[in-house]
Amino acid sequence: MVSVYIIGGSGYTGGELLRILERHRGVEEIRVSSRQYVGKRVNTVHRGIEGELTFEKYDKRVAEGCDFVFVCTPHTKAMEYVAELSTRIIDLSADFRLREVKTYEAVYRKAHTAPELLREAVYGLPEIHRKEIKRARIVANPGCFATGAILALWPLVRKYDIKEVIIDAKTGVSGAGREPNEKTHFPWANENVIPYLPVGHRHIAEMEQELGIKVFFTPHMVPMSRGIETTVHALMNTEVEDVKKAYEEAYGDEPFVDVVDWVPTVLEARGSNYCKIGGFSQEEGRLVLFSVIDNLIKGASGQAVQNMNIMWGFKEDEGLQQLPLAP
């Protein structure tokens, strides 16, 4: 049994963490902090959460006394908390995903205040780094777009000599976070497709770090609550069946990656920790394939709990048995 502390639990990722951890049979105590909602019941913010749990003011001593700390603060803020704690940490921000200080500072335009911890942190994508995650003290939970893209490409770059790919992704509005803004305002987001950061999205650095290839990536926000659909275009000539076989071999034993015969859609992953990959197609030197995830689960909180399970030695799917909510 473990005790967990969530720093910054009022956002969407904090709410999903609480929902998953409440039904986790290995978690005996949950503490959660929030600067904005100190003293308020959690279920006044996250309406689906049951029980008497209350938001607390952050207390380093209490956090240090827990077996795991989940950091759900914004990028560039999380490093301050991680640097002062010695317990096991799963950071859901981007502060420890990139191994090189210069890369982080170029992408996030802020000096990294704990550079000595970058090499200690493990990139928390279990399908690639499971052994390292098991031994880690600090795990950097991957970005949502990066998760969908890396899983969609990992078997391909391992087997074939690919130099660059083009990735197009569609995400639900929850990917923009809980705080409303002009772009997420209903009259603008509904019945609309909004490309944003056509070039230079910060998750590209994660993709290129893990895949070792050049990535061209453009995301779009579409009028749905949650989910990410990733379309990969790889300029190559090969037999589709050979490619599909490589994916089946790579992910055959993975509990949360399914290789399917059809083009997967976001409803086939919604509410679950699954990634579905399929739709393998070839035409005139272009291979196309697709992946789908729930951006708040496999793209954030579910993957964080999956990492905790690996670190502690729980069954990897503990607390994550929820099947996709389709339709």
Contents of the next structure:
Number of protein chains: 4
Amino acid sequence: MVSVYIIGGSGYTGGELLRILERHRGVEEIRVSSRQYVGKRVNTVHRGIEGELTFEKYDKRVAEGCDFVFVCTPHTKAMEYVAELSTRIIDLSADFRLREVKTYEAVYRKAHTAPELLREAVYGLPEIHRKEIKRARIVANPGCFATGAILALWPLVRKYDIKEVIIDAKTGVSGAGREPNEKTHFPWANENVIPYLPVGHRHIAEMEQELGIKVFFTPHMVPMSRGIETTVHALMNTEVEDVKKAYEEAYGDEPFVDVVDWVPTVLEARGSNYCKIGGFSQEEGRLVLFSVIDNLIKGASGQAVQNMNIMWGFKEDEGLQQLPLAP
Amino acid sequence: MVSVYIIGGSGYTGGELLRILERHRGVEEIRVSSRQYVGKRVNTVHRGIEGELTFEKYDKRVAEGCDFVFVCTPHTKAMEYVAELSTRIIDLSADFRLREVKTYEAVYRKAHTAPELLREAVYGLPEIHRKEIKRARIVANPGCFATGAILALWPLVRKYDIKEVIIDAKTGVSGAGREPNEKTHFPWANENVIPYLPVGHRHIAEMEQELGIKVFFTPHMVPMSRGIETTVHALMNTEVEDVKKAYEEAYGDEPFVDVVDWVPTVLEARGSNYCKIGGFSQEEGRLVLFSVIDNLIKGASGQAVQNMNIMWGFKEDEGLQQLPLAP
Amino acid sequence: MVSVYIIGGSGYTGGELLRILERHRGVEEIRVSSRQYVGKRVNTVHRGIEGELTFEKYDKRVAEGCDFVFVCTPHTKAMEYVAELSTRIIDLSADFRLREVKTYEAVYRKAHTAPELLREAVYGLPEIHRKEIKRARIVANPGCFATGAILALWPLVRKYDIKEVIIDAKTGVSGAGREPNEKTHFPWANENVIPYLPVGHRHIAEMEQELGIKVFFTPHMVPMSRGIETTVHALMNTEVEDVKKAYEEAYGDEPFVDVVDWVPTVLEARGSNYCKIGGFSQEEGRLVLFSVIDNLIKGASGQAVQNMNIMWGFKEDEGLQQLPLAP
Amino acid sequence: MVSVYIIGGSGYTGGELLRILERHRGVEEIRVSSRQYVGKRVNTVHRGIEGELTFEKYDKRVAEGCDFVFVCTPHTKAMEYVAELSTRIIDLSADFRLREVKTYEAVYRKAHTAPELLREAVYGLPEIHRKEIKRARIVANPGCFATGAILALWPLVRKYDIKEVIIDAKTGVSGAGREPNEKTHFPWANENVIPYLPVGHRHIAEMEQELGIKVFFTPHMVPMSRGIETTVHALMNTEVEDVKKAYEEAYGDEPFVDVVDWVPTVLEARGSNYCKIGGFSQEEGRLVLFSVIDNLIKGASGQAVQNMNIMWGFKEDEGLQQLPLAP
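Could you present the same protein in the form predicted together with a further copy of the same chain, rather than the form predicted alone shown above?
Below is the whole assembly, all chains and molecules, this chain first.
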């Protein structure tokens, strides 16, 4: 049984962590901090959470005393917490995802104040780094777009000699966080498709680091609450059956990645920690394939719990068995 | 450990039963029939279900050999299955919800072919009939609108002398079932509010039977996939704190009914077996209050599993602990 | 040809006015002020507006020189502008809708600083007050919920002796305005039904003033961008054909109110200035009927232009001929 | 003043034609046929249409006597009507869009029964073929995806030497037509992204014919009723200002194409005949740009009316002046 501490738990990733950890059979104590809501019951913010759990003021000693600390603060803020704690940490921000300080600083335009920990931290995508995660003290939980894209491409880049790929992603609005703004205002986000960054999205650096190829990436926001659909366009010629086989081999034993015979859709992953990959199609000159995930679960808090399970030795799917909610 | 059999499992209630029962720790075997999809893998229809489970042709002897049979066929068809089986049955159709044959035949405009079982069947709303459910062989699982409405009114009618009430309900589109039609076609259901039966909805008979008062009821379809919001307008004067207290007393020990301090919204129940009741407001001449449920869970398959748990002696929330998915 | 001035044109009602007036054949000049966006092109805010129109700083003399001033500021602010201008004014705020100062101050909890103009102002619902509108200098444009409710009830209260009525309304999210907040954040408003004021909505005072009966009113927000559906529950017995006839007689010559043979839905009004009324149903003890409007058009800016047309002598539907956009 | 005849007017394109033509000041008579709804009032199907217009049985002589015939039947059926009529025809199906019989038959897998008319027909994209449209008797109205894609690429392929391009499109559900099916069932289409054809969409042939380059194209269905967003990924290096200039020059005089300074979104075109193009972005190795249209207007019926206006000599925007409806 473990105790966990969530720093900055009032956002969506905090809410999802609470939703999952409240039902995790290996968790005996949960504490959660928030600057804005100190002293307020958690369910005044996350209405679905049952019980009396209350946001508290962050207290380093309390956090230090817990088996796991989940850091849910924005990037640049997260590294301060990580630097001062010596317990097991799963950081949901971007601060420890990039191995090179230089890359981090180029992408996030801030100095990294704990560069010595960058090498210690493990990129928390279990399908690629399970062994390192098992031994890690600090896990950098991947970005939501990065999760969808890397899982969609990993078997391909291992097997084929690829230099570059085009990724066109579509995300639900919760990907923009819990803070209301003009773009997430219902009458604007609804009945709309909003391409929100033609080039230069920050998750590209994670993708390129893990995949080792050039990634052209453009994300779009579509009118749904949750989910990411990732379409991969690779200008290459393959035997599509070989491609599929490579994916089945790579993910055959994975508890949360399904290689499917059809074109997967977001609803097949929504509400679950699953990633579904399929729709492998080759035409003269282009290979196309698709992945879907729930951006808040496999793309954030579910994957964080999966990492905790691996680090502690719980069954990897503990707390995460829930099947997709469709419709 | 129990074995379960689902008759007619290709619809939404069947899909939800499978989603829940696949993760129920007391279920060791699931079988599922469908006329339309015999021989097809379940996840060709319910994409989120993992594994090899396959629709089979209905076989009375196999069903009879299971500990529980869930009947998910349309009303009038369901009674045929119920009549020929002697195992424990949870019927999700309307066929055994009304105690009086006459009422059934007036509402459903069909002869009831198993009237002798009507008295044996128990109306499966645990908050009112838990004791009878425990001893029952046949449980008639309540209608989705009836669940939202009866739970919203039960403590009120017990405490106050009320003759009639107005209920205005709003449902997600999944309430119309899995069969596509003009009303559920996305471009018509989206950006729309569709009042779909001004008067005379069939669930009114259940509500009046259980509540013992006259119910004026009008349901509306709104552009969401899941959920029912029920607004109760009662032309009466009360002390609103007394009303709230009556609800807290009635539901204080209930695992799945929360009386809340605010006006509940559908997202607070979505994806869970919870019913949230709140927003108690009194103005001169009218009392208003609200309930929310997930129409496919507390309004159908979740409640069916809750009934199974009670009948068999499982922990009542086994398989149903999942917290609401919001957003 | 007229010149018009819009005060506070950066919100949704301002945007809709611009959309309509840009295509109105009797309007030769449009000017628009905004405190927040002075000097910015209108289409940086209202992206669909073509051309070079730019927000300017409010200038009393310029406004005064226009044939019509549309006031789109919040209530309590609007009365200041109205008080200082002597040209024709259509006020889209609530400041001049209520005839009695006392009522205004009770409802809006602010002192009314121009009470002498309250009697001069005409309530701008053409179907009831067309004659007075024709002669008016100041028109108080009705609230969106009030428009849907009063049109739904006017013929009924004229013909029958009714003391009270229950109205349950469902609105799209644009009714909450253009300013983002927690309730209008897409992931919260989507897949949700949010009852947003059990009792005491401010538009009730307008409804009671115009209808002369007690109104019990509860509005709900549902996941659509535009539209209001109004369900009227009247505890009374009628001959439903007589009711329908009363509506057909009342609205037979109205350019924008259709009495229909079916249950109308929001899509049948969306994008247009029409109000559709139908679904007349009588059961023992209750009469039910429904109206639908586009909250931003007939419920706000379209009706404002209709009032302008009446005041100036344009064809009443000039600029408003557009048929509903469905889907 | 012209008379028009719509063949097969019960679908979405028929409904939109009616909505537009009813308000077109140059149209004095509209007749509309439907096999399924003969004798029924048009507004039993298209609820927003006012008045008494009634679906009639197709009568060749009546159609022949009209100035314009709009053919809204499915492809392969349309060519039969086109072949037997000698009046002006605007065919909204795919039957006359491809200049080569061979291509048509390869793409649509049917023999073309009127190949001699293929050369007579003009591809009805006014921005490219205005002159030929003016003289044409038969206009083949472009496909919705083709319109969004060709307009997004035309200036680029004229100026730069490009061999191939990747297009990733997102469409609203109305693009799938008015017939309900599993994919358009609200609970499936909602909260989902559905890639509906990885490779081989039929509109590709139109795009390649008009653009003269290889087109890699994958469309996705997202949860909105209307609109197409088209994202162009071109693996090339340019000066982005030069690219933009090329678009401004190409479309500077176009009444319905706006080159904008920002990344356009679907709401900026919805409900209008406009196409907005923008978001020009160059990174090392890839140029990205975006277009948005309303699939039922510029992508279908609005463009058809634009073609009629050009053919007859009406003002090109007659009936189409309506600005986008946002929200």
